[in-house]
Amino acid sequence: MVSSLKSCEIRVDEPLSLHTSFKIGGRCDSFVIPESIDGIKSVLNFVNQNKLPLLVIGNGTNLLFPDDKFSGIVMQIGEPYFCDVDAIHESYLRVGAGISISRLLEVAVEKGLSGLEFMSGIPGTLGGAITMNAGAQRKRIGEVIERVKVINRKGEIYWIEHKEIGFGYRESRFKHSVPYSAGQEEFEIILSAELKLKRGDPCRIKARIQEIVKVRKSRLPLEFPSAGCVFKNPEDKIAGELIELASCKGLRIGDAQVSTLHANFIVNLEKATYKDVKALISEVQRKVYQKFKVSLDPELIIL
């Protein structure tokens, strides 16, 4: 029973649209938080045995549940677990992937570090981030990261070097190791991550924080649920502006809406479906295809 899993906090028939910035999702079995390696460890051998799926999140603030239920184990890797950090060098910080990015910017600002401002508003764990290759103004967590540390299927806790983790635009090998299915053999989650920044002059870093913070809420529809930017920007091309060309802006599917604040953002009114939402989604792409010849990608994680 997961009632003898270790080192963790267990909830029985949880909500997932209570783990999601979407605030959409069903309810799964079990939804796990590690409170430390030995509870990974644990949930892992839980699984392993029982062949059940596993799905690792952060914050979910990339994710999109189905309204139907999840029979398997959710595990969350967040706060307050696994949000150490470590000075291992005068510009080097070793950081737990459950620290979220707000925090991290705090502890930059705290050691006078500077190279993370761009990530200022961005919500969700460093875990997440990196899995997401995450960023704004043209600039990605990947470029700061080192190496991370990582715990396979097997138990087995190895590092990853930076040349390894295959780096893209809104891409990570983690990305495509995100286990859904009791049958997927491989897959990694991170534990920790080395980045490497630059001494800076804690006021003028904090300022620039604030001043990127306020911009993010100047333009983004922040008082409604969603889950960020929904799709990638095309080649020389920038989604939103197609979104908005394609009349798109304020198309609503039920209680899903195009933003009319800024058209790649997809938001919940009030009492969005998982199905209003993947219908939504549908409907820009083939709006801006039927305008533009342009295919949008997602960027959301769809489960």
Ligand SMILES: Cc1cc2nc3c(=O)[nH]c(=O)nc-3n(C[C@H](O)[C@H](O)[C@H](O)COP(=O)(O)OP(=O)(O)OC[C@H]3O[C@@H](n4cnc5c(N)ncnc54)[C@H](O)[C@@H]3O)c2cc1C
Given for the second form:
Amino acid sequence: MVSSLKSCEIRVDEPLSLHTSFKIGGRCDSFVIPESIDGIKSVLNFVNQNKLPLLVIGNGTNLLFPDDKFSGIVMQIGEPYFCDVDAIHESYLRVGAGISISRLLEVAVEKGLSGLEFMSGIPGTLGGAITMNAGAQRKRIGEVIERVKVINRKGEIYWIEHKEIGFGYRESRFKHSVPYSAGQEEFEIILSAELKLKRGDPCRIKARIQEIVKVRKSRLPLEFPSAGCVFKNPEDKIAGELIELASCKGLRIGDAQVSTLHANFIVNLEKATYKDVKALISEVQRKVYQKFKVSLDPELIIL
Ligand SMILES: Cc1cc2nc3c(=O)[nH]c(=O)nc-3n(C[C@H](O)[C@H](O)[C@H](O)COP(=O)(O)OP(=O)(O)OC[C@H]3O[C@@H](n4cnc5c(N)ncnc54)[C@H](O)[C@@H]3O)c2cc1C
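Switch from the form predicted on its own to the form predicted in complex with the named molecule and print that structure.
Full assembly next; the chain just shown is listed first.
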């Protein structure tokens, strides 16, 4: 029984649309929010014993869930848990994986630490950002990550050094175990990370963050639910430009629409479904390939 889980908030038959920025997704058998490492261990034991699939999420800002029921457990690592911040050196922070990027930026300002400003306006948690190697302005979070503390499927806890994380363009070793099924060897949940930043003037850091957020507000369709950029940029090209030149801006299937403001965003106008978004992704890929012979690779995680 899922109610036997220790140190977790548990919600049965929870709609996943409540936990994704796209506002799309069917229900899951159980949605659990561990409050401590014991909570995570208890979930791992439970899924291993009962051979259930497990999906770890942060704030669900880069995910597209099916409309059908997910028969398994979805575990969220997010605020208010796993959010501790420790200054371990004058420019090193140890931070819990559940902290939101916006809160992490506030901490950076409070402590006068620079080097994360490029993450301004990116929603989600630190754990999600590390998994996706999220970034903007030609910078990625992996550049400031020294090492990451994880727990594996057996409940073993250890650190992984930067060079072992496999950071690439929207890539890391953590991306490849979604969702986890019992017995699968490679599976690690991020618990915390050490970040190497630089000393900086708090006023200047804050001003830079505000400037970036302002620009993002004017360029991105933030008034609609979405999961950010849908496609990775192909080598030497910008996906949004190709999509626009292939006349896809405004293209609509059901309530899913290629944003009229930013062509690499698909927005949920109101009641878009998984099927609408998937069909629109395929149509954009088809049109871009037809015009440029370029295959667009999705950036968001489609389950
Ligand atoms: C409006 C908007 C703008 C965006 N702009 C950008 C942008 O500029 N740049 C950019 O890179 N992205 C952008 N994104 C995408 C998204 O915000 C990032 O990818 C973000 O880092 C995902 O974090 P999350 O916590 O929401 O992760 P989720 O979407 O919840 O999960 C993403 C992946 O991380 C895994 N994961 C999450 N937490 C953990 C953990 N603790 N341990 C192991 N695995 C974990 C999940 O299993 C999943 O595979 C944007 C999204 C939106 C909605």
